[in-house]
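Take a look at this one chain, the form predicted on its own, written out in structure tokens.
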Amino acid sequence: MTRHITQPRESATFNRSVIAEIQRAAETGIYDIRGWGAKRSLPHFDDLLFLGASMSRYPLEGYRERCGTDIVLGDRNAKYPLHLDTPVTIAGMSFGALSGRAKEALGRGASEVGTSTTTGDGGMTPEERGQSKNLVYQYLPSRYGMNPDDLRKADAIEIVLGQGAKPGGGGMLLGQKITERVAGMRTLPQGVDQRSASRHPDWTGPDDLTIKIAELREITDWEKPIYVKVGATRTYYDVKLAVHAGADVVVVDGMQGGTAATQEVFIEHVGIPTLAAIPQAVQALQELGVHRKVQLIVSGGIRTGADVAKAMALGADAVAIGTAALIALGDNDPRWQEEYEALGTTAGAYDDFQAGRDPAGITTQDPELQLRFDPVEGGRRLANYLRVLTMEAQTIARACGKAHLQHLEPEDLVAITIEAAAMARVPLAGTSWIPGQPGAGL
């Protein structure tokens, strides 16, 4: 008699990463922290398509004929808007987070090409400052750092209501990142773990950021474009608020955006995808009649100039990167694999930032290990990034027949994917049907 073996089978529930946490929780008792954003796979930018030119619509060659790629933000109120050469914008990303030679390289990067940097939690460095043409200085929670000179001596000032990767939820940082200059910038004790508030101390709503946009405003002598950044949850009220409080810029950050440190069930169970806040961010602007007049910044998961155009396409003025920054200096680099794998990972899926362990000196305190990562070098990586981010989505551009990265729209894109078309507004490839939107015939 013959004896069939069955191969032992998987729960999809229950998977080995689940069972792996669940063990994790029981021994030690306390929740998960990394950095990253979103490891699970959600509807984004590769669900859609566009429609180049063919006989209906007409190419434009790429060796003859212009496609601009040129932004102002901030031109609704500020005496002074950022005039930027490329719609890619460089995310906040904390000094603390980041060591200073990090900070230094995304200055130097940024500035190469025209665009700005978000200088993040933590306060204003004399590096990332001194290398930046155009720096925004965030304005968050916790007020690490903060003080009228450095709003005064920034570019911009972005309002952080929220961020992709936790919405709802402040920062982390351990105590082994807070050394003794980081301690200091943040009025911190040294070497112990900090954990940022979730919500500004001095207001409780709408009412309160008007209140707040008009004493920056004051502050800086009306020349700053004044940002407020939201995490993509209820967008389309979020971004409503932010204009009727007098923002000149807004930015939406979706939830493959990463973060320095948070807890793990907050990546992957709170906020929505990119994708389906951009719809929702460019509906609200258009009902208020001020789309295009006050700018949408795009971030959480841009990768490639094909992402940056589908984001311009749907709407947004101009995208932030972040993640992507950082592969760019070098952070994830398989030169670096045998100590990735010392720390019990491997390159491309080290995400312990927290740690402050980072084999690449980038997202680390570490005397020893900041001095492998030379930002001059890290500058040109970055410069060169995003070069091909802007070379990618002008290749695009042309392909649509615009001769402007803002003028593509909606129009050019179908979705491969039912949740994406739903999500993103644009029909099924190879019908009209937009899911969901009454009326769409097949």
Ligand SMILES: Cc1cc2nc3c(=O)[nH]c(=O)nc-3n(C[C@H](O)[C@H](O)[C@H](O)COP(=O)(O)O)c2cc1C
The other form holds:
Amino acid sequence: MTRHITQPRESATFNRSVIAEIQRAAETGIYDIRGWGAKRSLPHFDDLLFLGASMSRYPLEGYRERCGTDIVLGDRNAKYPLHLDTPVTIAGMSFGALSGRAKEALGRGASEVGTSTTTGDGGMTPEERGQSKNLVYQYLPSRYGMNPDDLRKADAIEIVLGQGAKPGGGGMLLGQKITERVAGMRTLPQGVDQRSASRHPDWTGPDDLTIKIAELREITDWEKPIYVKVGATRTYYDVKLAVHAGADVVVVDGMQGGTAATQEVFIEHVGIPTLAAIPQAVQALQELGVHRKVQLIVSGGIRTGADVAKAMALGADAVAIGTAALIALGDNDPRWQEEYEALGTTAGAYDDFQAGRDPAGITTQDPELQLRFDPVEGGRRLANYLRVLTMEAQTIARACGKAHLQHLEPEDLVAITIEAAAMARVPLAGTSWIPGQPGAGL
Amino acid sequence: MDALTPLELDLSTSTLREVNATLHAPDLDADTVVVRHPAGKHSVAVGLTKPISVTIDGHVGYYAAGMNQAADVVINGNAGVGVAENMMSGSVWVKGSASQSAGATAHGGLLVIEGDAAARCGISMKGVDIVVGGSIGHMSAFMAQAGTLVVRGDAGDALGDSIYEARLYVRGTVASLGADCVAKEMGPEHHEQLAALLKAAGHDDDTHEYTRYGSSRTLYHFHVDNASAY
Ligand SMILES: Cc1cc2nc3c(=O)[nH]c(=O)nc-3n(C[C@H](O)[C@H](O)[C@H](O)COP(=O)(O)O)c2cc1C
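For comparison with the form predicted on its own, kindly provide the form predicted in complex with the named molecule.
Below is the whole assembly, all chains and molecules, this chain first.
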């Protein structure tokens, strides 16, 4: 006789990680804080494909014909705009979240390929200023370590209104990482669990931002480009307001964007995907007649040259990378597998940047762990990776017949899901259907 | 230029850019400067780096003397939002009253406001000394990290919310204290510090009339039992 055995069935709603989180919450009574960005699956660049050249479009020869990658950022008002050799820039990551050596490596790698790197919540360190040819200085709500001398030393200024991982949230740095040096730079007692402000202390709203930008220009004698960074939410309006306020460059960070320490619930449930944000930003710039005049930098989940090319085809002038840069430096490297396991995780899933116990010595202030990381080697790895991203993007651009990455256009793209088609505002592959757009045909 | 004759700059005939550029010029040949007709303009005398005396003769808008280093700036009038924001050193002296966020995030120097200061006075202050002759508005010294705020009048609601190591001295009443801010004992060193600051601002009040406020440090570490305080 056949015996009918019931297979154990896992719930899609209450899956293992949901159950584990309920158990964790019940045990500790506090929300989960972690690093990295949104881990859920979202409509993303993977859902877009390029239409290479064929009969009606002419490709460029892969190894012979030039495909430019250089960009100029912030030439609207600044005396000294940034001239970069590749549109892939390094996003702001704080000293505090990262070790001084990791910051140095970011500077080294970025400078080697002619791109920029960015400070973060916690001020400018001599290591990164020294190693960065183009350094963007973040101006954040906390103003930790905010020093006019550093402002003048910077090559550009980025006013941070928000981050894709936590639009509307302030920074966090837990006590383990507030060492004497970090505490000193931030004027905080050593070892406190630091919550930084989510609102700027001396201005509120877009009209004030206009005045603030003018002040920063006056202080730095109109020399430096001024960026405004927003987490992707009401992107269309935010970009318009940023431009009106006088931004030279707008940075839009989608919800996949990385963070050093944020509540999990915040990372996964606030903000909109990068893919949805770009067309909104571009539309805002176009309506104001400043697309390509006020440059758009997009970040949040950029991993490959294809992502770079897709972001640019949708209208970005450049991209910024955080998480991928850390991975290139050596974060989540399988060679530390045993130690990841000892921390209850595995190489590829480690996201406890807030805990300061990073086996790879990158997201830590621990004096011993830091020494595991070699800034010269890290810089070389990052430079390699940035070159690959650039070359991959060029490969695609040439296939689309473009002599410069900035010539990529939405017409080069189709979507393979309806969601991506609607968000990116490009047709579903094989159709001319853009959901939500008037006059959509077949 | 003769040190006794101040350099005169006039915002009714020069642009703000011209005035600030003159004040920033490496070859500025004056140690006393008067800026006339500010007429409420924003960002007047911001980003100064030299030990010069600058008198702004009238009312100013936002961020007057912002990020000041080394200079001694006097404002003969009222100041708008964020006067002396992020000052590093030197002094800023407001003869009238100041709007919101006076001395915000300032790391050093002395800010004197003879009149009242509005909301968020000393917000996120990081080492500056502020002396307010009158009263201050709500949410003052929010997240104040270091430095000293002296108030000869009253303080509005939520004084010192989420304060770190800054010291607050208030002579009058405090409408309410913010999270983690408590009244503290005045030791001899506090009386001494307060007297010195009052003196620097031109007052000789009896320091016993003041109450000191500071952090109870209970929110320095995330703890589930504190959830309702946030
Ligand atoms: C470790 C870490 C620290 C960060 N620190 C900051 C910061 O201080 N200021 C900021 O604006 N963004 C910060 N970010 C966000 C990045 O600037 C950027 O927006 C984000 O990493 C881009 O997304 P991606 O990680 O998918 O490339 C941080 C990100 C990471 C991973």
